[in-house]
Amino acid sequence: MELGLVGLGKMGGNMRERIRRAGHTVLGYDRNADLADVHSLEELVGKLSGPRVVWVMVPAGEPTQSTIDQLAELLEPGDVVVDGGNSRWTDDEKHAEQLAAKGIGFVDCGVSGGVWGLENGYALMYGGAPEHVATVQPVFDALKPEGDFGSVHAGKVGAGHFAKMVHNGIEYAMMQAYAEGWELLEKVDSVTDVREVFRSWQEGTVIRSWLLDLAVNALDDDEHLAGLRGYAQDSGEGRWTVEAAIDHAVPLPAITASLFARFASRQEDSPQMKMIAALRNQFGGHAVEKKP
């Protein structure tokens, strides 16, 4: 099939490889032009085949209602837009209900795999209607790991972006975790080689991980990681998961914890947020603040 992909950042541009090696035809856009295989939005839905599917994978916020309000006016009924950014799920709904006027298809689509997706494939989690789902379905197979698992249809418009949005939740907690536990081998006298209690872990125990093996592949670029400065960003979506948790009475003490403790790493130099510094540049390539 054919899809419109705007934004080819370090997820969309891997996504496109992705995409393109499963056999299907991908147009691009970009504000980049060096990045881009069509120079406007005008020209990435001229140059597609209706009914047309455009996969938006631009920052939250203004950049992704910029981009839903221009489709909203270049599609035609029939086609589909698909937000796989990192949207609210609340901003779904709005987008689904504007796009609906016009008689296009909507699909939000909360996506993990990072850097790693292009070889691995990504998880994926999308909400919307069962017949536009489908339109979509031969790119989520395409993107999608190898096997039975990765992907679902997690319900109605927003349900996407919510399941996302929780995932990135437990991430938090599971990264505050490894994190703590770091610092703490760290600080005794007696436990000599912290790298390799990490590395040991690694088979046979119940907190293996793919999390638990970035960061020894972390600990195998900077063994102490003395390199790196005490601090991580959030990336939002803990807030809102939190958020969520307050408007349904559902105790979350474990990811709002990990939450608090990366507004704590910008206020002092923390061991515990190097190590999640650490983990986010190895997942996602997030960029790492390093010691002047």
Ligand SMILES: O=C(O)[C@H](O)[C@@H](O)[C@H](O)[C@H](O)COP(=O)(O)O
Contents of the next structure:
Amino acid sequence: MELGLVGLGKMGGNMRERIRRAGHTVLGYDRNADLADVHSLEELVGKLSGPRVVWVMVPAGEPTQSTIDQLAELLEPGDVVVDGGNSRWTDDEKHAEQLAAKGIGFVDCGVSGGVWGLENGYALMYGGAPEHVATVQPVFDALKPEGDFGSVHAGKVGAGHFAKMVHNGIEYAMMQAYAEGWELLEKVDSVTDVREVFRSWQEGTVIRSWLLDLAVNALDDDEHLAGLRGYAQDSGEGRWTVEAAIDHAVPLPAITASLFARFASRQEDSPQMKMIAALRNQFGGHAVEKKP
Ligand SMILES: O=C(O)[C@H](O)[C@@H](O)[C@H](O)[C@H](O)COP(=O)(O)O
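Mind giving me the form predicted together with the named molecule, seeing as the form predicted on its own was just shown?
Full assembly next; the chain just shown is listed first.
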């Protein structure tokens, strides 16, 4: 089949390649003309035959919204838009309604796999009406990993991004657990080769996983991670997971703590620990450390 793909960055560029390898025709558009097959969204839509499928793979928020605004004007009834970016799931219903007003279908799709997806396949979680999903199915089949699993029609519009959001919340907590265990192992003198402990865990243990494999890769590059600063950003999915948990009164202590650990990583000094030190000093005369 033919697919229009908007956004040819780290994810979109590799996805174009994987879909082409499966024998489909992909026309890619990107603001960076060096990456693009066509020079505008108008040209992209004009060159596709109907029913057109356009996969949007641009950053969440304004870039996705403005792309959908333009596609709503350019596409025709029966066409389908897929949002494969990391959009907040609450945006999906708005996008579906905006496009449905023009007779255009909408499917939201959470995509996992990062830079490894080209070779390993991308795990896909999608939401939308069965007839819209069916139109896109050959592309899902091309992108997904080989084997029985790795893709799911999770439910209605929004369900794909909701499932991906929860996946990312789990990702935060798993990474945090490996990181905490690693720090503790590094701290004690009796363990002389932490990297080999991690490597040994890759087989046979209860905690083997792809994230563990990647941790071993990272330790092979830099055994004590000495070249890195202990600073971690977040792109929003962890926050949205915690917000959804609050909306539904679902306790998420591990995921919430792992999100907050990232916030703490961005502080040079901890304002709240200054207050704790000050209070211990006030009530108990406990020593405080003064700034030089
Ligand atoms: O499944 C995946 O491939 C990852 O979850 C990916 O989609 C993730 O969004 C970013 O790599 C970083 O996310 P954070 O910036 O929130 O850590």
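Definition used throughout: the rigid core is the maximal C-alpha set that superposes within 1.5 Å between two forms. Just so you know, these numbers come straight off a predicted model, no measurement behind them. Residue numbers count along the first chain shown, from 1.
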Please say whether, between these two forms, the C-alpha of Gly12 moves by 2 Å or more once the core is aligned.
no
